[in-house]
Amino acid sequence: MTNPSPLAVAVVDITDPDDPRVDDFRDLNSVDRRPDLPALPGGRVGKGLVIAEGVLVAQRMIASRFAPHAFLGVDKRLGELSRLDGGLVVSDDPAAVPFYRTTADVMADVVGFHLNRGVLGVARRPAGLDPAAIIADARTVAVLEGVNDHENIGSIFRNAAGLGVDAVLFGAGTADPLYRRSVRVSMGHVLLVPFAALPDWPAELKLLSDNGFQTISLTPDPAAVPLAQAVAAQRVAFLVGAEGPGLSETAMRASDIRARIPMSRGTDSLNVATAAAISFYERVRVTQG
């Protein structure tokens, strides 16, 4: 993280789970009321809201774009949030962004469940990033077809952050990366790793030829070559599809390499996340010695 700045916060402790100032916490295993859900069934629309669960990814939240307008919490997650870098500090200024105190069977009556983690943090979602800003001084991208399992997606960011990728995009049938499962399995990367749509799938993947990426399917076909012999170009875009199907074949078409990941004992394909993470690591491994 690269802001070390605390957030200034102001404690207002709540007493009463049906306190109208939590709502934006309420509900969170609710399938038809999260506060996370742009959309709501019906055609209603909801808040969209993006939740951090934990210290660690509240430390991560502050530090993004991703600007918290409220926590809930108890007071050690608070204490622990304060002695941070790049945490909170508690101001007497009413207008500091508020700290919801209270206790741990308050915040599950709120939540719906006990929270082990003991800290929640929550955020409005900002515009979407132009796809063509953030490969602008990439030199790694993962682009993302069909990924629509949010713990997989949450896994690709985390590995994303600790495997040099510079951005992500997101082609067809991809699942929401700001969801709350996304989030947490990402331990708040999904907020830090930049990350944009791709709506002309896969016509957009012309803008990454155009910047100088070499793209490259990710495939167990036998016929691909080794990940090894394709990571090196100074500029590389990894796509990689949906566990099962994989990519489609439009978009391997539209690309400018098949690679695959050589697998012995009879296995065809690993995990897409697994896979995305022995990607990236090839390309450090090749690219940085």
Contents of the next structure:
Protein chains: 2
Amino acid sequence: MTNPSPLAVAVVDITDPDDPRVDDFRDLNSVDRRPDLPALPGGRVGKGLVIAEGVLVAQRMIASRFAPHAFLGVDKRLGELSRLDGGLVVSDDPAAVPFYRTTADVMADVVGFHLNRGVLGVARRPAGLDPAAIIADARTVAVLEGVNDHENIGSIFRNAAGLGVDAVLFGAGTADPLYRRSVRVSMGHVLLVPFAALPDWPAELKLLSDNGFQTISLTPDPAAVPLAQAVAAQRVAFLVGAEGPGLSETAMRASDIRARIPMSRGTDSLNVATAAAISFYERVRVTQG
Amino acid sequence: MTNPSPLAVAVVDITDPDDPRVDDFRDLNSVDRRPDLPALPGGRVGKGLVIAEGVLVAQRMIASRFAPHAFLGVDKRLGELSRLDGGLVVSDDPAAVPFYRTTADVMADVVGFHLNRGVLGVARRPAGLDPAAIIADARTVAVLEGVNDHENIGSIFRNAAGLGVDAVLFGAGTADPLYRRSVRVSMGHVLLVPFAALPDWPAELKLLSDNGFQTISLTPDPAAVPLAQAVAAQRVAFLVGAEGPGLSETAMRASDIRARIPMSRGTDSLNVATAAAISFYERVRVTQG
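In place of the form predicted on its own, the structure of the form predicted in complex with a further copy of the same chain is requested.
Now the full complex is given, and it begins with the chain already shown.
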């Protein structure tokens, strides 16, 4: 947690599920109205909001650069968040961030399904971060190409946070990390681990080389070096590709070295988030061991 | 693959979704009729069948101890399975295993939803294996306690197969590994990696000690030894517990040593399948590196 101070909230009781004040939490699963999809010109899709589900993820949102502008939840969860470091503190200031307090049934009517986590936070998407800025002090970076499964992206952020990865860069063909499911599977770490896009892909990998990173492509290729031989440099960036196709040949050529996780014969490659976790672990082991 | 020889099938065309010959594939998602749930006295729940979905998993079922007694699929998938080593070979023998050939629409009517993998195999559950038998020649074993999420169990089998684990033992509170979703997430490896139950838990961990296994409890406890220091024994068994509670204290006490994956402060423990994969990887690295 980078910010342990609590956020002041003004409690507002909601009894009518059609109350427009809770519109940012409405119809979370409705394909054409989902608040957590990027806003596009013409308003055809989502509102470009970020949704935090549950006490733990809401707490992480409060500590993050994604400043929540409202909460919706039951009284029990408000109480839990009020007792946590870096949680909420109830304020009399009507200008404080609203906590829309309601029942589980009204909440289900608003979001469109029963949500057993009992509390939601919502934030607007801030501007994207500058890749040069987020790698400036990083020692270990993950770079994703073609990873278009929201659950895998969430898992990669969870594993990055737990295993010492300082930043995540997004190459071509990757899905939105701020989609609600990614945020949930990441346990909120997508809000805390800085990430940025590399739109000119893979040419922008040069940013990593220019900053002294050893760029390592993960591949099942038996000709690649074992992972343990590749992770000791001062600064390391792991490139991972989508399950199935893996990294593109152009991305691998733009990297410094190809490394493999030793696998049993007759098996498939590992799930991309699992392979990434093993590489993050190996980096921790070699540099801290 | 332990058995590369193909299985002979007799092709039977199905045009009526109500045809009783395809009853073993019917209503895969219907809670009270699911064929892939264990059969209980009185027939209240499932039929105790094992379902393989898709060409790859069907191929693994053919190679496994789960002998398929029927297939349901579209002609394209029959063709693909006929071209694979250890797949199917069309036979004129009417006593051969039936391949019920049909259209995607009829198949959807039978199973209750559109199934884009296009082919299903079905097998009866054979008798459970003897734990002493499956560890007899094993060097690395995984032992699960309280892992009750079918997706995590499937992932653990996939990772076990890929990372050199010879057998999986089931302690208390674990879910059915033969549930359809586990089979699918495992990519069929639950059919190939031998597993057995230890009903007298955790007392039966003695079987491992008696056979010279170093039993290692995975825990986030900072007092545990780093994983890399624990995995070099001739024979090793990794105990993993459910996300959240982790291993029970009684199970940890019954093991030889507690080991941890070094984690960043302020993060949660890893997903159980991810933690297991890292331990399997570490075992491969230390013993093969």
